[in-house]
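Just the one chain here, the form predicted on its own, laid out as structure tokens.
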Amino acid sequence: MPPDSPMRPTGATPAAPVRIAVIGAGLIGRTHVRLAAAEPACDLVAIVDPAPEAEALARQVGASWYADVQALLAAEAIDGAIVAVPNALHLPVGRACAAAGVHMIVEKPVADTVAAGLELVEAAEAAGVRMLVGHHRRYDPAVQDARTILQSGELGRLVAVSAIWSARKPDDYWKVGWRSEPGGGPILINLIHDIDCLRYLCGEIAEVQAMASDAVRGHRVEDSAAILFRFESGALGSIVLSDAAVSPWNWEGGTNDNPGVAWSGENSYRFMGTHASLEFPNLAVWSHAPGGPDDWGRPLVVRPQGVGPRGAHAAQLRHFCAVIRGDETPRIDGRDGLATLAAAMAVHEAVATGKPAVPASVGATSPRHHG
């Protein structure tokens, strides 16, 4: 059996759950602890928080609850941490836990610089921990289907791909304060997921060039970007990013993938190749019809593909369990998240200087190459 194989050999006694953490229950952490609870695969032990209600959660949830990650883990004796505080803290709770042989998921950005990013990984790689990092889109079908999709041929070679991520952010979503500090902006919170994506999909980003303004919020981060890519396949790519703008083309609002955000059920993605062109993520592939050269006087023809139930998230939850048990290989690991990592951070550096940037080396398998 493959190892990174969902399924268990027939008449398998079922393992038993593994022991979870989740620390920091700030609004991504509230929703690992909501399907942490309700996951059969794994057993809730924890939430690490100091906030009065994040000991209010734990108590509803049937949890421990602790102020910090050190009071965790004398205390505990766990499998496996979701790492949920604010990206500058990743690395020193990401090396506490790795110091004591838990295994991880450490949201995305893996941290908020590649130094520290690759700090922590190598920490993880040292200690013998299995470290993923929470691009949790790599688990949703669309992805899956597209990926498939795109390695079959059926567009021919890719030469574009065209994204919007677009939404308008509530005020109370700025009482969080590090969210309008840098490395709290749009380009590190929404666009890494994207990015990610367009890894992962179109392999690895070879250049960057990029714009932004605060001339909406005025805070300290950027609240619109307009990015240009160029792949190492040659491929061109463009992103629109904002969260000061009104729109339905957005990954979330075309997925339904958080409840906070509204569903639109639009495409925020397209990418065009020489024999026909898809949409994402409702999968639906343009080519001309059959029986003649593939030439703009031609008609098009659409073929819709159905989308299977969502849930990537709890589909994460699920392959890190496997993970730990090792039964399955980190779908994204630690190094691939910092690919992901350099190529964000790449964007910041276009934008700064003004200039085409390269993403930092830091030693990533191509995402292509991943289950």
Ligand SMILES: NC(=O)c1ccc[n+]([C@@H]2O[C@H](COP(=O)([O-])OP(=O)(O)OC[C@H]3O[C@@H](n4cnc5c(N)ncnc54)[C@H](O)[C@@H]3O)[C@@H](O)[C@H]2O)c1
Given for the second form:
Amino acid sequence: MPPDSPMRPTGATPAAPVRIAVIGAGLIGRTHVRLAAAEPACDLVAIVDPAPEAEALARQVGASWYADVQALLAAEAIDGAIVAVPNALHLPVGRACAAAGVHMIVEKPVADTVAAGLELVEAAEAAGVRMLVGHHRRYDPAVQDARTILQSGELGRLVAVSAIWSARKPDDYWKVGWRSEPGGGPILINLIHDIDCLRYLCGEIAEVQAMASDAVRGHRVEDSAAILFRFESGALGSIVLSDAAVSPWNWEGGTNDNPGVAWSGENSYRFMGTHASLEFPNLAVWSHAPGGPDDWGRPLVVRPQGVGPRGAHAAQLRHFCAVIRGDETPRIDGRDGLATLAAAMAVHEAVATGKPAVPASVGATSPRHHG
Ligand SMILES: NC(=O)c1ccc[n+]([C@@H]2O[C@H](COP(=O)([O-])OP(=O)(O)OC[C@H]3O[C@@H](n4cnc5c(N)ncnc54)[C@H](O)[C@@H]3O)[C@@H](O)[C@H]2O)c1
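For comparison with the form predicted on its own, kindly provide the form predicted in complex with this ligand.
Expanding to the full complex; the earlier chain stays at the top.
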């Protein structure tokens, strides 16, 4: 929604906490419940999830419990919902919220297909409902700092980016069936976060090539992939992805932003420019010593940089509350999240065809150019 669009009244005065429900209280939903229960800018009114553990969790945090979204919407007046159900349910649950005029954070990926995502985005737009997509990394302080460095021109012209997301998921992760079926898998569950980050930092992705493998786990979805990107700017990128290989090189290990993943402090992205390079997330900038040409024989100097406190999911929630109140405009709206999904689906297409694939056009503004 453009910054100056008329905002739909929400029923919440600027000073009053907004009334929130969390729909889907599984792995990530429980994080949203914990944060919403502690956040002064919102009241956690309800948890919606048919699982019996969800009812107990609702009692624990003093929220009402409903087994399905229609029961919630019939019983409660809420301003916003965090939709954290399995990917294939984002469309029906999100559509129900939109029809009731409820603003949303829809977890990533916005849906399990681009067509379903587009249907949901159009339903939200038609209802005048504000929608965020849960790419919480955009709220990480190192991402904001990296964006400032990249946009400052300090690196010169961006030539290439090299990234890795590799970790071995525990065996009980796979007890939840949808994760190893088409619509799940590490391209849509993990890589999509890296794709979103790279779109946010480097601009729109114009073309992808990719190979994938299920050789280790033998699931109906990939366990590993190697992906090449060409950005609209002409910069190139590569990502190695695996949920079957032990490694310190993944976002969570480098940022320590997820208590479930071991901390490594290792960098997982490298941005290379004509004057300097940037490591991420430690934000070290490498360049040749000043006073001479950018020549591979000149000594290299590195400028380290500290990163502020983390807490991207909490920052996302505070932003959602401000978006509901009309005080801020979405940092990642439905169409922007849909463009990230379109790029992830282009990876699937490139794997399936063995040919380069172009992400579907979904009418998003490149996130490089907005907040
Ligand atoms: N942003 C992140 O860091 C992050 C991390 C993990 C997962 N996710 C995303 O969040 C979503 C959920 O993933 P997860 O790993 O938490 O899944 P999960 O399977 O652990 O949890 C999903 C929950 O939804 C409940 N559910 C199923 N159908 C429902 C319905 N109709 N109404 C209400 N609840 C219902 C299930 O009982 C379950 O408790 C996925 O889209 C996933 O991609 C995001």
